[in-house]
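Only one chain is included here, represented as structure tokens and corresponding to the form predicted alone.
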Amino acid sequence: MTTQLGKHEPLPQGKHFDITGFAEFEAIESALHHAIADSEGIVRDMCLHILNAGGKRIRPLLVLYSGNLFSDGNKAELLQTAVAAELIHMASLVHDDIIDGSPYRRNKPSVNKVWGNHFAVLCGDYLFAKAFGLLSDPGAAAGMSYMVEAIQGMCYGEILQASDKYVTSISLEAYYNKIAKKTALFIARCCKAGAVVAGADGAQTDLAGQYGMNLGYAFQITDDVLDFCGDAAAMGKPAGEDLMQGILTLPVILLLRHDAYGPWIRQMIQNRAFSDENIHRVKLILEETGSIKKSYEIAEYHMERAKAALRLLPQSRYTDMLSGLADMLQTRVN
């Protein structure tokens, strides 16, 4: 499939389109390039850079899959929501290596590093303006409130992860917080947002939040895990970069409560000790005291539940597919 910008036949408007098996994937990346056609220079350049730079499109994918449960899989504007979902993921990606400083994303320089911050944060917010340039359409408008809170959750539990670096006396309960908000409501938003736009009624739609709810908390649970256990180039960064950060995920939060250990990590986290034999001690610990299994299995907990929503759901293959990206996470650590 082409890449080029003017290639692409613009969002279908109005009418029905067949989107079936992969030909969903075609669908999306052929309508988030018509989506930025109309950029010149360097913005141009930007954009191309962020999409050529690949993705798994999760998020436009729920809400294509979880409108198609209530539609008859033609309707124009669940694409239109589908793309300005990523759209706003692709926005968020770009601010957060602002944030971070982080000189590459998905194993290529990041926007930041090639055009600079001043530049990176206007790519941004132009992303963000064609975003809601799309659900602005009548059609799609019905998803404009649930991306509004995806944002909103974003900004707030990224606020949060800030102020509770390097805090070894983070609970549960504030772990749980942040990454709902930071991760699992963008989710969730996705998957009631193409529920809405579809016509599914609120108790349809408060499942398929469920079910999208649940599967955000698994997601970034099993990305904590794989950020000690999980293979360093495919990641795209080094084991512990999280806790270097001072981000304390689940393995050493629940580590943090083991008598033994607990004590040791706590020291080190505060005198920022992240030597690399520091981290390959840590690694060896979580494994050791089971932080890494326990995790593992709240995250399969998440999993389980998710699909459980999905159960109570109208079942056709866009079910099978919900399911199978509940199984798919499953697979990324065993």
Second form
Protein chains: 2
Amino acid sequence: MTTQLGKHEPLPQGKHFDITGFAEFEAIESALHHAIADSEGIVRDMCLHILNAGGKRIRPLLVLYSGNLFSDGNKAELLQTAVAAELIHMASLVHDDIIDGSPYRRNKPSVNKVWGNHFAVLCGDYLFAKAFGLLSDPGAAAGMSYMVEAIQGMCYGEILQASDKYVTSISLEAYYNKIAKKTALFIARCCKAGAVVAGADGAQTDLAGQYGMNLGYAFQITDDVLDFCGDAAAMGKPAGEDLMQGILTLPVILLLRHDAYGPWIRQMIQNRAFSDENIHRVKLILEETGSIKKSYEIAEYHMERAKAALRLLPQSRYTDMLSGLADMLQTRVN
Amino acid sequence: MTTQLGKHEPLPQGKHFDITGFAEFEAIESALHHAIADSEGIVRDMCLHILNAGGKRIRPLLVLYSGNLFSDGNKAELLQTAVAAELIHMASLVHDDIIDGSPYRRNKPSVNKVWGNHFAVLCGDYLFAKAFGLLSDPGAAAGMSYMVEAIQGMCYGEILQASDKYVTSISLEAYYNKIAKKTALFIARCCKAGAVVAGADGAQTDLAGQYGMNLGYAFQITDDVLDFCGDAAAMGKPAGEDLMQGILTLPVILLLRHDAYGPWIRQMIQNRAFSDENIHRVKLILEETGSIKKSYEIAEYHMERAKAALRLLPQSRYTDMLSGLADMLQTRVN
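To test you: the structure above is the form predicted alone. What is the structure of the form predicted in complex with another copy of the chain?
The complete assembly is shown below, putting the previous chain first.
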């Protein structure tokens, strides 16, 4: 742990808010490696592969920061809960890549690409078991049911996403329900798990959950926009990939409601006419019609609601950290 | 619950020991349905499909019987732990069928066959989460780490099995290590989980585990033999299927050590020469060389060790039940 911010040291803002230098980030990296230290053979190789592929570690950071709002210092069970959240996230990514047949994850070959679907299924199961092993510690057990809800939500969300593919009549409600289950619920449950393990009361835990839920919506909507406007190389996937897979995201759903261009994109999706030229044109039209701008505004709205929940909690360095994390996620390019 | 045996009512013996009429079996069936009652849509359809495909419910019965050795009556947490064990078993079967590409399970189409691999992965994850949700109840939490060990063991066991395919030089130690992880550990951990949730002390819990581990070895070895000698229709798979998939089981490993026939079967496996005629011939030779008989004797040895562990525990209706369960598993034909 090389960096430790004092309670009142000003935090860097926006995209300059670099979490990787913070003590919490390093504590999580170290604890993640410790968690899989007793694994062996191919299981170990797979776990290390996915662990070393990196990641923003958003979920464990949210557990830690949310917990630290209510318990000063480094409660060991909080770090265990944080690590469990990241292991569950890793397991779900490994299984997602099987589901999507993705050969790459974070610019590296996916587990299924290297070891095949068979071992990748087992790798995910192993990581889930590892996570619940950590949560079986009595001090961390309070967060268990939140993690269970998160996994169940993700399963429903993935099924909704698969069922909704290419469905151009998708409602905004259906879109919200899908991203709630697929993304926002897990992020909210990380915040609630951190709070409850640290001893927060019911009302405080709910506020942490409101912060997380809105952060999760904003995170997913920003992700949706970045599918068209992000740094494709840094994201490790081509622009418009969601659309090409039939996943209709917020900017596209808004465009589908546009008088002039709605029928055009509807036709394009129904014909699966995803040529490079068409995808390029979609990007231009999303900008021109303000669909990108509107999507960012909706993400911004959720970020503001997230921060409003934070303001109702006891103010400390950690409310600042959670607010900074929100800014960082909103201004990211991958 | 239509049937309730009195503590001293004599138990049926051997293959006539029919668990399906017992109160515990019915309690488990009912609790399994209750556990997935709040699931929705496709998730619900998949869960009901696998649940209604039936099964011997060995693992939850072992949890209940092992627990009832130490707590008179029906401790609610014991039933929850039992149901969690069966949900974990179901999840692992769903994922196994993806791994093996099996279109059938218990004579019905597998989840992957009906809904595809994508949804089957999610169905397994959902069932794991459900199981851990049940184990998050404070009264059941003591069994959690045993269930975690069981899942991790199964992951290792499946990987060992996949890595050992067609390897005719497989040692008996490697075979035992594989079936320990793939099968016996889970069965042992069910017994330990039941005992510990019911309040057994360390030595008693270990004895329950010894019973389970030996029962698990015997169960798997009997399974190995039934691959050649079982009722193929009732098992829902053709004779010699393990061998055709390259899984070398105890009877085959014994035959590989036979002076006259060892080289013949080694050649056959290395050439993947699994014609119906050859499989039929393997069956005859397994009988002729005593490989089947020897395998049954080894299974019997483990059953005796299982019962020896039982005799060191406080005697009651439930030690009789556990002994009867062992007899039933040993004399089964599918």
